[in-house]
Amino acid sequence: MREKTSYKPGLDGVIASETQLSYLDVEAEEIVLRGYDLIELAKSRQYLDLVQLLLQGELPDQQERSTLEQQLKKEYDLPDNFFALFHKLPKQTHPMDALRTGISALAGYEQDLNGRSEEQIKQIALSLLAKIPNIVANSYHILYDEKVIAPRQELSYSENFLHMITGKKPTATEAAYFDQSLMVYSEHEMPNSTFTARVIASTNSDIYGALTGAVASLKGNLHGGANEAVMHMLLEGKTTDGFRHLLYEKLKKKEKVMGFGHRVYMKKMDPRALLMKEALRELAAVKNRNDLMEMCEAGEQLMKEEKGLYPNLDYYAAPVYYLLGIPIDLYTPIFFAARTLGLCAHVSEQYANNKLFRPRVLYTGPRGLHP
C-alpha cells in the first residue's frame, strides 16, 4: 500500500500532464498561454486570435483573422431540424444540460468521428466554436418559448453571439467587453472540465464526447457554476448594505461564498477578476447602475477582511454579464462556449501525446473479511 503522505485530495498541486498551452504563474501574477501573457491578449487583441493562437501556436495578422472569422460564418448554421431536439426537452431543462444534449447530437453529424490528426481535431474544433454559441443562444429561446434568432453573417463573431442571446445588436462597447470576456474565460490551464476532457481522450474516445463530459463538469457550481450564484446574490441583496448583510449572514452560518477564492489564487485576486473588475465600472457608469458596482467593491472589501479571500472571475463577470443584458441561466453555458477553445487545444494535444490515465487509490476499507 502506498505511503498516505503520498495521497492529495482532489489531487491537489499534482502534476497530471504536460502542455504547451497554457499555465499559471501565480507569483508573477500571470497566466500564459503560448508563451503569451492572457491579460495582455485580453487587452489588445480579440477572442479569434486566441483561436489561432491556441490551435495553431502563432497569433494571427489582420488578414488570416479575417480568414478565421470567414470559416467560422461557414460553420455557423446547426444541421436540419436540429433545433427539434430541444422541442422535446423538459421545460425546466438547464441550459447546460441542453447544451450538453447539443454537443453530444452533433457526434452523429460528424462524417469522420474516429478522425485523430492534427488538421482533423482543428477542423471539428472550428466548426464546434461556430456552432456552439448557436446552440447556447437557441436552446435557451427554446426552452422559454421564445423565437430562435438565426445568426447574422455581418457581425462579427463576437457581436453575432451576443446578438443570438439578446436579439439586439450590441453597441461597440457591449461587444469589446463582452469578447474580452470570451477571451479571459478561454483557457486555464488544467480545472475539473479540462482534466475532464483530457481523461476522456485520454481513452481515445471523440473530442465531442470529450467535450460533453466537460460540460458535465463545468455545470458544478464549484466550477462553473459560480458565476450565476454570485448574480443571484446581488439581486437578493438589493442595495450595497443588503448586500453586506447578506454576505455577513452566510458567513455567520459558515456557507460558502460564491465568486470568491481560487485552488489556484489564494493569496491574490485572480488577475482576470481585474481586468472584468474594469469592464464593470465602465458599464455601470455608461448604464448608470454605478450602485452595483459598489455593491461589488463592498463586497470585495468585507471577504477581504473577514476571511482573507479575494474575487475569482466569476465574481466580477456575472455583473458585466446581467449590464449586457444576458439571462442568468445563460452565463455558465457562455463559460463553456469560451472555454471550449482550450478545450479543444487540450484534446487535441492529448491526441497527439497520448498515455491512458489510470490514477490508483490509497484504501481505507476494511481487510480479512470472509463471508
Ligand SMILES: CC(=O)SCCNC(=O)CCNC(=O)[C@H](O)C(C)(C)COP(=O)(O)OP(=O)(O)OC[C@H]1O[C@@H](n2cnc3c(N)ncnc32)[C@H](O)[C@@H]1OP(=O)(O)O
Given for the second form:
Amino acid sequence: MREKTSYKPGLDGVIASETQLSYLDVEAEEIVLRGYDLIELAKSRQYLDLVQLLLQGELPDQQERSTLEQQLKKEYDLPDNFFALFHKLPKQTHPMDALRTGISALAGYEQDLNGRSEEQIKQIALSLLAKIPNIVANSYHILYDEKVIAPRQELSYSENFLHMITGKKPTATEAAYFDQSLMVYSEHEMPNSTFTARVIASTNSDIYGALTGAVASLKGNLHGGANEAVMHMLLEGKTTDGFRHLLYEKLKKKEKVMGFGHRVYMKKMDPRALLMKEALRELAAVKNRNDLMEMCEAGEQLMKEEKGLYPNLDYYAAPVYYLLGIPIDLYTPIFFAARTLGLCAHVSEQYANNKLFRPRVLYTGPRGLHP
Ligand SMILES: CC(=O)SCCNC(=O)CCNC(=O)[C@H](O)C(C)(C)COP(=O)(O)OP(=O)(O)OC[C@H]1O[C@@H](n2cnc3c(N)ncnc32)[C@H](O)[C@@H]1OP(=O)(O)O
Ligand SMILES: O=C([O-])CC(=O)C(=O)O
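Form predicted alone already given; the form predicted in complex with this ligand follows:
What follows is the whole complex; the chain from before opens it.
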C-alpha cells in the first residue's frame, strides 16, 4: 500500500534532482536561470551570455563574451573526414538521427573521455557547442545532396549557425530572433531529455553518451519533435479557416494537438511561447506574412476555448523558424543544438554530486508461477 501511494505515473511532480541551474516557478510565472529570469535575459542578452552563465556561473561582460566567442570559433571544425559518416547514411535518415549518430561518433575523437571534473566537462561542452551547429546544418545538406557550408569566422556565433543552414547571411533582425530562440530553448529545468542525460551520466558514463541519449528523447513529438509537427499542421491548414477546421477535426478524433499543453504549465501559457509570439508578429510584418500570425492566433484562441490548453514554446518557435527560411526537418535539431548548453551544465552538475538513478517499480504481474 505504501508503494502504491508513492507511485506517480510519468514521475509527475516528483523531484528527481537538486540543481542550481534552473527552476520553473509557475506561480511567479518565472523561469529562473541561476537566479535570473530567462525571459528578461532573452530580451536583453545573447545566447553566448547564457553559455557563460550556465557553464561558469556568471554573466559575462563584453570582453568575456568576445573571448568566449573566440574560443568557440577555434572549435568549429569537425575532425578530418567526419562528413563521410553522413554520406554513408540512407537518404531518408531524419536529421535528428543524423545528429544522434554525429554526437555519438565524436566520442571516438575525444582525448579526455574519462574526464569528469567541472573544468574538463566545460571544455567538452564548449567543443560541443561549437561543433553541433556544424553537424546539424551540414548533415542535413549532405542528406539532401546539397553543398556543405563551412563555418564563417567573421560572423557571430548565431549568425554563423543560421548562415550554415540557409546559405544566406541573415539580416540583423533575423539573426536577433534566431539568437533569441536559442536562448529560450537553452535550458528548462528537468524535461525528459535532461532527465535522460542525467540518468545516463549517473552511471559515470561519458557526456557524449548522455547527450546521444538526450537527442533520442528530444526527437519524440511529445517533447522537441512537436515544433516540426506544428509547422506541418500549419501548412496543412493553409488558411485560418482551414487551420481551425483541422484543429476541430483533431479534437473530435481525440488526437493531441502538437504545440499545446505542458506537464508543468498545463493551465498557463509558457512564458517562452509569449516571447516567440512577439518575435513572430514582428517577422510576419517584415516578411508580409501576417496571415501566418493570424492563423497561429486563431489556433491559440480555439484551443483555449475548446480545451483550456495554452501554447508551449514549440507552437510559436515553429512559424518563427519557417519565416527565417529554415527547413522544417531542422527545427528539432536546432532545439537540441540550443539545449546542448543546458544538457552539458546538467551533466556536469550530476558528475559533481552523483548518485546513481535506480528507482523501483510497482509490480503488477503474477507471482508464484513454476516452469
Ligand atoms: C518544448 C517542449 O518540449 S513542450 C512539449 C511539446 N509537446 C507537445 O506540444 C505535444 C502536445 N502536448 C502533449 O502531448 C502534452 O500536453 C504533454 C506531453 C506536453 C504534457 O503531457 P502530460 O503532462 O503527460 O499530460 P497528458 O498528456 O496526460 O494530458 C492531460 C490531459 O490534457 C489533454 N491534453 C494535453 N495536451 C493536449 C494537446 N496538446 N492536445 C489535446 N489534448 C491535450 C490530454 O488528452 C489529457 O486529457 P484527459 O485527461 O482527458 O485524458
Ligand atoms: O520542460 C519540458 O518538459 C519540455 C520543455 O518545455 C522543454 O524542454 O523546453
